[in-house]
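A lone chain, given as structure tokens: the form predicted on its own.
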Amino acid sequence: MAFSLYVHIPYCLSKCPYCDFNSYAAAVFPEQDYTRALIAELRRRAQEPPWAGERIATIFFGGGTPSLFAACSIGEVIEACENLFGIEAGAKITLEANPGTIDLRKLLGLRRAGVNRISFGAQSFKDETLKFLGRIHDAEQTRRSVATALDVGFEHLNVDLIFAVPGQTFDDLVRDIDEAAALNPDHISCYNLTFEEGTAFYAALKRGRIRPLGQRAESLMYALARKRLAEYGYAMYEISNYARPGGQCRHNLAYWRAQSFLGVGAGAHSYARRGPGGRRWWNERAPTTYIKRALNDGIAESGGESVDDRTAAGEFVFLNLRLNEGFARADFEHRFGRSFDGFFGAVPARLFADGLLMSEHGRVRLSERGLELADAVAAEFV
């Protein structure tokens, strides 16, 4: 069976104070080496199970900022990839931009690489906005990436907003989503802000710098941008992620119906599904040890489990639970051998009872309600 291929580029030119991903700023990078060492582990990867012999449905360059790299680099990963399991007829094979990294020429150069799909990190269109966020670009560089990125051919694009700022307000939002959907993009992102352990903002919110929005304004700004969105035609399938006919991602759908997913470069995780459970791993999170590792070897674990029966049906009800479709309740039994009120015990029936979960058609998702409160219905499960 197919499967997706992440490939982490944890380069920055400076770390946004929300951030928690694994990312580092720096004005000069290994990219070179960095390139070997994805190939090598990729090498590595093709000669093992479950990976040998399959071939590849998606493919995402996700970061820290992967449009920093060249796009010979972009090229070279992609063409290896090729190589060594081939790449599905039509898959999309996306790279996250921030839109102040990007130009025409090298958007020219990530075409002929074989890129097909642009994640632009545009965030906000109000400047004030994006120099809280910590963010390096302005709003009039995302309209002219993104006009850019249709000029030259790109079918597929996504813009990734934020809301639930700290002094940001309703028209604010509204305004953030006109402006990207004037853009025209067949995808859009729109999650609320959170304050991650670890994070510039998280010890600002700790010594009481930042005062977050109120539960209530929050709830509030997400039904709108649901709202406005829709009125736009970008139907919601997932929690934070709206997108008109044929513009879903792909590869993010795979994480989300719980599918086996290779993951390479530094910290990034892997999922090899086996029967209803499987084993995850991740490696290295330093660059430099990543790429040492990766060279000599080509592996660069740091860690693993396996993930048993319960723990594989929980996290399957959660993540599924994400998308607007829910997931069928025969999915759920095939791969689990037992139903899923079954399963769960009292658990499914008191959320029914709550009105947080609907059972429609033989499938079970969120309601309304259910949306607002999603990470406490996700809890009863994990």
The other form holds:
Amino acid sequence: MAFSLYVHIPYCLSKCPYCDFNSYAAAVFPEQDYTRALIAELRRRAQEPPWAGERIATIFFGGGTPSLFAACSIGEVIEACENLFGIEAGAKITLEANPGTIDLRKLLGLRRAGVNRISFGAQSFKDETLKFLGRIHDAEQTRRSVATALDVGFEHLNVDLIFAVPGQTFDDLVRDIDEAAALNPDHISCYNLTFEEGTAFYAALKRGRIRPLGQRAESLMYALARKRLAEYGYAMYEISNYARPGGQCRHNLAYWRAQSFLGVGAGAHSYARRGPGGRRWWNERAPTTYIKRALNDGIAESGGESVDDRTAAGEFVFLNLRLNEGFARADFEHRFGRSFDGFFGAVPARLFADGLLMSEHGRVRLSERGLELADAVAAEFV
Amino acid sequence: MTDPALLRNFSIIAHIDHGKSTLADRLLERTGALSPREFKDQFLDSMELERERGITIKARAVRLNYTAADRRTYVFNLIDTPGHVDFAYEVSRSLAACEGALLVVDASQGVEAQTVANAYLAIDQGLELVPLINKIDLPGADIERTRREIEEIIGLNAQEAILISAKLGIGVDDVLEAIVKRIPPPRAGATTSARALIFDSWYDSYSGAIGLVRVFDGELRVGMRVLLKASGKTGELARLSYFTPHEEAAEVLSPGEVGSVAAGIRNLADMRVGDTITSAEHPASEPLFSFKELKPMVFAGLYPIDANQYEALREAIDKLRLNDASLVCEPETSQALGFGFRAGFLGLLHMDIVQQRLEREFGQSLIITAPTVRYRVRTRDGQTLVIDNPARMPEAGNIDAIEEPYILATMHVPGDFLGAVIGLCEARRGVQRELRFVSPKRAILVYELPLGEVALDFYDRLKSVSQGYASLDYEFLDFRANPLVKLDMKLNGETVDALSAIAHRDKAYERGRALCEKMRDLIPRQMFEVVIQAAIGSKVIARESVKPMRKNVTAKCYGGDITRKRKLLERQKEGKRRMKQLGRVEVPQEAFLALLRVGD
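Output block for the form predicted in complex with its partner chain, input the form predicted on its own:
Expanding to the full complex; the earlier chain stays at the top.
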């Protein structure tokens, strides 16, 4: 079966204070070596099950800031994918771009290289908020970059927004959504800002230098975002993701549906499904170690775990529940050999009774209220 | 046998951190009891740790040989004492085994509370106190102020206080000489019939109950048949030993000597602190001291968080009781918590220790319910019931009167804090019996207090309003009828029997409100609203609610790092596992003790 490929590019011009992804601020970075390392890893994986002989359904260049790389480097990776695996016709090939690091030339190059979807880290259209978030671009650069991408002919575009930023008002959020929708992308992600351990924001929060908006405001903002985006025709299909028809991010859907995916690059995660469970592994996080090991023999794993049936069932539920459509009871039963209700004992009945889970047309999904408490619900299944 | 004139029995009285352990180490070192290699740690402390862990060999009394300036070799018995009101009786028995005590005061801190309380106890028992001013090497040392405090607060002549630095070993030789010169030797025995005081006891899985004794009259000899006066048990002395601190066997313990005895007595409850050991053949007619049976003062429910762990908890309690004869335990059931036990404790510290040991040594996850005292209830139909669990209180309509236990509390209070302490006693429904100044700066305050008002947090409050200086000793007085009511707590409309409490009618509203507020702070937000109510009978007197969780969702799913996401969820779930599910409400352990956290 065709699989999803994630390619991690870990470099950034500067580290945003809220970001806990595997990224490194660097003015210069070994682009050529890193690209060769990625291709070496792909070459190795192409000889191994379960990837050998399978085609690629989607490619996602994430980061870090993949738009820092030259279009030709990205092109080399895509070309290697085509040669080593083969890419399905109509596959979505996404690249994350920082609006401050992209221009007409690069967009043209990326398009020629085979990229057909750009995901812009806009975050906000208020310069003050962008500054607070440590972004290197302003709102005008975002507007220009997205418009240029449309001009160049990218039919699929995403704009990332962040809400519940300290100091942000409801009006600010509405304006951000209005501006994002005005650019006419087919996908908008709208993430609630979280304070992750190890980030500068987390440290500031602990020292009392910044204050989160609080559960109540965040909850209201979330409802507001959903409503506003729906008015522009963006339907929520995942907790933080909205799309117009045909605009859903197929790559991320593979994660949420607990399907296999291959991740290459520093710190990338992979999952090779086998039966109900499977195996997961992750690569060396430090780019230099990654490059050295990948160039050596194409393997840069630093850890892994096998996912047993029980764990896999829990993951299947909490991942699928992030999707608006939830999952089909039949799919669960098919994969795990028992009914959803039978597998988890008293838990589902209680969550249905509490109105957190809903059951309709043979599918199980979160209710409106369940959406807001998705983690608390999910914790019942792990 | 040691010539009594060459014996010195003493203990060290000090506030925590004032250098008791360091001084004990120095004494052990100077007398050659421990080789330098053994000196890794503070020896007495490491023993205490072992004791805490239930290891049977322990040295609450160490025998040291000291050759003094007069060239004679003396035998010292250094006796350790516990330090809390819950164990006041044990402390008093330990002190009764001594003729003197070293009073250690930190020159940089001055006289502190624990010192005062134990110093008074020692003075009351007629011990000779030798004041030592420690830590004179510290830059903050104020020797003159410390001297003044010893004179004013404790009432000792501090002009002859010995200046020491236990850490640097300064003045330790003077201390050893002072023990010889200032602490009197044991008095000659009054009768030839053997009498020895048990001042500590513990359980050894090999020998059964072991007593640590001080011989006053006659002698104890291996093979001798002995009688324990208070318990009435007899046995044969199978082993006598003393600690140097290593255990050494002895054939005989003669008057004034200190050592441990094994007499083939299986049950620790028959070898109680305060009892007198005498010869079974020629028993002494009188015990050394009148024996005071330790009665549990506070009662609480002990329940496993996971109902399947009931048997494991029962086994753990059984094992614990082998070593703790003052812990009383009976099975009981609760509607909310299922099968568990009702346990009686000497006080809150004792309860704390039991909880800690069950959790740490036996790996039990427990719910411990709010402690209560034992009430006497007279019913309309003429019965008298003893109630140690508020949930068992009969219907209000069937109660003629509820009587609560009163104690006579004696407090030593420095004058500066007298007002605050009196205020506290009055707030706790106390009746003043006596107020007497024993020196211009020190008063003895005697109050009759309802035990229920004292058992919870009185000691902590007393320490806090007196900055730690007031001491407390109490004895049971009588039962008195008062307008008491049963206060019920409800979670989402369901009464939780394990949360019920007994309160004075005038205080019930206030307490119900405070309890609701405390519970609101302790119960975490859940997926639905949790309503907390306090009620007397069917009448709700206070209400609070824990608002439902508003938002609990991770925005982003970390580019495929599902392992991490799952671990976060597992952590979230782990937190829930430590809570007790009551109906649909998850209640953390601490909430059951909310009563203790309700301040004045």
